[in-house]
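The chain below stands alone, shown as structure tokens; this is the form predicted on its own.
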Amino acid sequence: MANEKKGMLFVLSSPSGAGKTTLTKKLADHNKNFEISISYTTRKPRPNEINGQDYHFVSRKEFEDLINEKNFYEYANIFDNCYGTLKKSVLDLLYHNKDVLFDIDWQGTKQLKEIKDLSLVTIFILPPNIKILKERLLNRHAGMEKLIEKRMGKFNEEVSHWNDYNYVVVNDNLDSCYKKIMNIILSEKKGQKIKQNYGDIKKMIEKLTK
């Protein structure tokens, strides 16, 4: 595209189970210029997760060393595990004019927004309703009821940060949500904003969190 902005950063955040990781991977798989910023984490790998591809899995000591050496753009403690974005990884991608996708929570997003000279677009993803969110968590964490309840218990707190984001989309259907996010990205690449009805979004948030 002519006059397209090069090397932009796109953040996808959501409450646990609303689909940000699936959507981030789908965006990267279908667009050769998109690269996912692979976070460092202290949590254990899930089945089928690959070190260096899904996350960089490190010990808490290694993670703390990276913090002390100021190697992270952002880091956060989420459900008793640490996650962080390495500066060097992002800068290398931007140097090669790649668009970088972030799969991070509101804490990390807040830290990224405070960094000057980063061309950042933030997108918050909501589930269509609580029932579907719980079903997704049950599918992902079968037999781990305590973990699921803990994540559900954090839902209202996570959703309360929706207004810190440039855009809010609902993941009621994966393909439809993907198209909405692609539309946002392509518009932002051309320097254009998409208008959103914040009155409707507020009503939706109230319905989800009551």
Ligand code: 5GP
Given for the second form:
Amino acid sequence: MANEKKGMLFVLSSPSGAGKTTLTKKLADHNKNFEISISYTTRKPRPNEINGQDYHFVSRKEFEDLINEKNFYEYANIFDNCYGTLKKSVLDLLYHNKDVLFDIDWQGTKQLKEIKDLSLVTIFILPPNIKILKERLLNRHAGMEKLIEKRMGKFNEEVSHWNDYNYVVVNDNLDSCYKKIMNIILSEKKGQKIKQNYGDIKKMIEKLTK
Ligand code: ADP
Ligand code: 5GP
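Coords for the form predicted together with ligand 5GP, given the form predicted on its own:
Every chain and every other molecule in the complex is listed next, the one we just looked at coming first.
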């Protein structure tokens, strides 16, 4: 597309289980110019996860070395594990004119926003309601009640950062949520913002977190 901005960064954040990983993958699968930034983490891989594809799984010592060598654009401690974005990975993708998708939390988003010269758009994903969020977490972590409680317990705190983001989108039906995000991305690539009704979003957040 003519006049389209190249090398943009799109961040998707959400409370755990709302669907940002699913949406990020769908965006990358359907758009050949989008690449997912593959984070480094000290978390153990889930059964379906592949090293180098879902994450770079590293030891705590390896992660600390990367911090000390100042290799990260951003990093954070989440649910007792460390997660971070390597500068080099992002710069390589931008060098090749790719648009980069990030599945990172609010702490990392805050750090990326402080870096000058990045064309960053941030999107916060919400679940339609708490019951559905729990069902999604149960679907992903069958039988791991403790882990699910821990993640649900962080819901209000995570959602409290919604206002740091450019856009808020509800992931009810996957396809319609995907279309809304694509619409945001395509508009932003043309240099246009989409208006959102902050009054409505605020009301929705109040309902979700009461
Ligand atoms: P997150 O990355 O935000 O923690 P995931 O993308 O892993 O969440 O999604 C959590 C679970 O919910 C996964 O099992 C995923 O397949 C499912 N899921 C995601 N979006 C939807 C949706 N719109 N409808 C139904 N299930 C969904
Ligand atoms: P999970 O363990 O479920 O894959 O991810 C837990 C949380 O870590 C999610 O909120 C995810 O967005 C976040 N996350 C994944 N990679 C990174 C990263 O590189 N940096 C930051 N700050 N958060 C990340």
